[in-house]
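Only one chain is given next, in structure tokens, and it is the form predicted alone.
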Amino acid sequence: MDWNAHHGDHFRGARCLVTGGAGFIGSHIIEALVSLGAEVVALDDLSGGEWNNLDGFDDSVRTVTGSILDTDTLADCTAGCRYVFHEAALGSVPESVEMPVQYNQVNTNGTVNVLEAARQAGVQRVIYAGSSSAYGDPPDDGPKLEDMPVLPRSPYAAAKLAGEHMMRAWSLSYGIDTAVTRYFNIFGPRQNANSSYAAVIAAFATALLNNQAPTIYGDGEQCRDFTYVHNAVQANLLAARCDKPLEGEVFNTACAYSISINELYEKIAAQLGRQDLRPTYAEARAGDVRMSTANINKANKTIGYEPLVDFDTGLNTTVEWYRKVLTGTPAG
């Protein structure tokens, strides 16, 4: 991705902190910032990421292994920053059902710590990774709008939503500007496929490449607005550089297009030539939502967001990345 074509010199020389910088989305944000000439600090406790995700551009990044629960480390990392991209979080709905206290501690209290460090450091804007899980399962299965009532169904969703409210509260109470990019099922290269809670694209690709039948939870007819990671990066950068106060506004970050989990399996299996490995079905998982599609009109109108990469292109790129990483044999 040629980020300079989209953002020019806006971030050149700007000091930026990316929490969760060794993780999937955080590392892609850092890669873009480095290419744009920013001065980047990456903070990560390595519970879900690894510094290898920064290979190839890490020479331009100050890496700090530490937690957003450590206020002294946050103060050090935030000093002199213009922007904070807050990506650090525990990120699994099923795991949050098993570990609700830990999820609240990291995702809620940790977010307050990030905001306080940013306020004390005089940061211009904090951009927060929200989650479409905030919408829950409303009666209307239509596209999700940011002004809809929020109906979280899991401790993860509730804690991420609390972070969104903190963004607005700190902005209105203390004058530090904030914005929320509410992610819809972000996927792409570097997404962890080794966890038992791996996101579905990573899990499907990994299973098929290991000659195993993937597992689908529920009947597979649940739909998701899968969003390639470069679209998430674009939303973050646009929110950061917006020339008017955002005051904690929420912006759906998606493609406004969804497919079922069954359709997703068929696409990945066809690309890998493993339609013979039919999925097995298991009981639906607690906290999962049925339908999830975004309306992105607000993000388009306010910060100029529109997807840079369509779903099929992103999926093909991602599956080929898993093929190369897991088997060492790219397509063709």
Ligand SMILES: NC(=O)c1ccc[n+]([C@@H]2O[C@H](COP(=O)([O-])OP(=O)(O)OC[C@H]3O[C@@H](n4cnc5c(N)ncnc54)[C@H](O)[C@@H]3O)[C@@H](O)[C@H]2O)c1
Contents of the next structure:
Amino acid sequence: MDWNAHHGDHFRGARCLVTGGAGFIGSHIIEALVSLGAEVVALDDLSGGEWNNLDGFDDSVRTVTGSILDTDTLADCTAGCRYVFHEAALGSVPESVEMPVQYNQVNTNGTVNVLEAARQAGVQRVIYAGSSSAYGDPPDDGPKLEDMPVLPRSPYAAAKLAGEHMMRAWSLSYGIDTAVTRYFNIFGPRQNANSSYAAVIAAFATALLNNQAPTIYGDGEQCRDFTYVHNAVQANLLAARCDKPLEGEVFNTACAYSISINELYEKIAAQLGRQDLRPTYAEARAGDVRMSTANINKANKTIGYEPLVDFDTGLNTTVEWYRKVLTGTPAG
Ligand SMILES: NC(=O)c1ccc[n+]([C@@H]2O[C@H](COP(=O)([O-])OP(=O)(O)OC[C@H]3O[C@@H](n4cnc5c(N)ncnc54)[C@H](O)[C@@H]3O)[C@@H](O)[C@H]2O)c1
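Okay, that was the form predicted alone. Show me the form predicted in complex with the ligand next.
Whole complex next, starting from this chain.
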């Protein structure tokens, strides 16, 4: 992606902290910021990410292995920063059902720590990774709008939503500007396929490349607005650059297009030539929602967001990346 064509010199020389910088989305934000000439600090406790995710563009990045629960580390990392991109979190819905206290600790209290450190450091804007799980499973299956009621169904969703409210409250109480990019199923290279809670595209591609039948939870007719990671990066950069105060405004970050898990399986299996490996179906998972499609008009009007990469192009790139990493062979 030619980020310079979209953002010119805006980030050149700007010090930016990316929490969760060794993770999937954080590493892509860092890659973009480095190419734009920003001075990047990456903080991660490596509970879910790894510094290898920055291979190839980490020369100018200051990496700090530490937790957002450690206020001294946060004070050090936010010093002199213009922007904070807060991506660090525990990220699994089913795991949060098993470990609600830890999820609240990291995702809610950790977010308060990040805001406090940013406020004390005089940061211009904090951009927070929100989650579409905030919408829950309303009776109306239509596209989700930011002003709809929030109905979190899992400890993960509730804690991520608490973080969104903190963004708004810190802006209105202390004047530090904030914004929320509310992500809808972000996917792309470097998404963790090793955890037992791997996101579905990573899990399907990995299973098929390992000659295994993927597992679909529920009947597979649940739909998701799968969003290639460069679109999430773009939303973050646009939210950071916006010249009006955003005061904790929430922006759906998605493609406004959704497909079912069954269709997704068919597309990945076709790309890998493994339609012979039919999926097995398991019981639906606690906290999973049925339909998830975004309306992205507000993000478009306020920060000029529109998806840069469509679903099929993103899926192609991603599946090829898993093929290369897992088999060492590009498409023949
Ligand atoms: N991937 C998605 O589809 C999606 C959807 C909605 C929201 N989000 C949010 O986006 C953000 C990034 O998610 P991701 O998909 O890149 O996941 P990820 O697990 O790859 O990245 C999260 C990173 O946070 C780090 N981390 C966890 N606890 C920490 C702590 N206490 N201190 C410092 N670092 C810590 C992990 O080690 C990991 O590297 C998260 O806040 C997540 O809730 C992601």
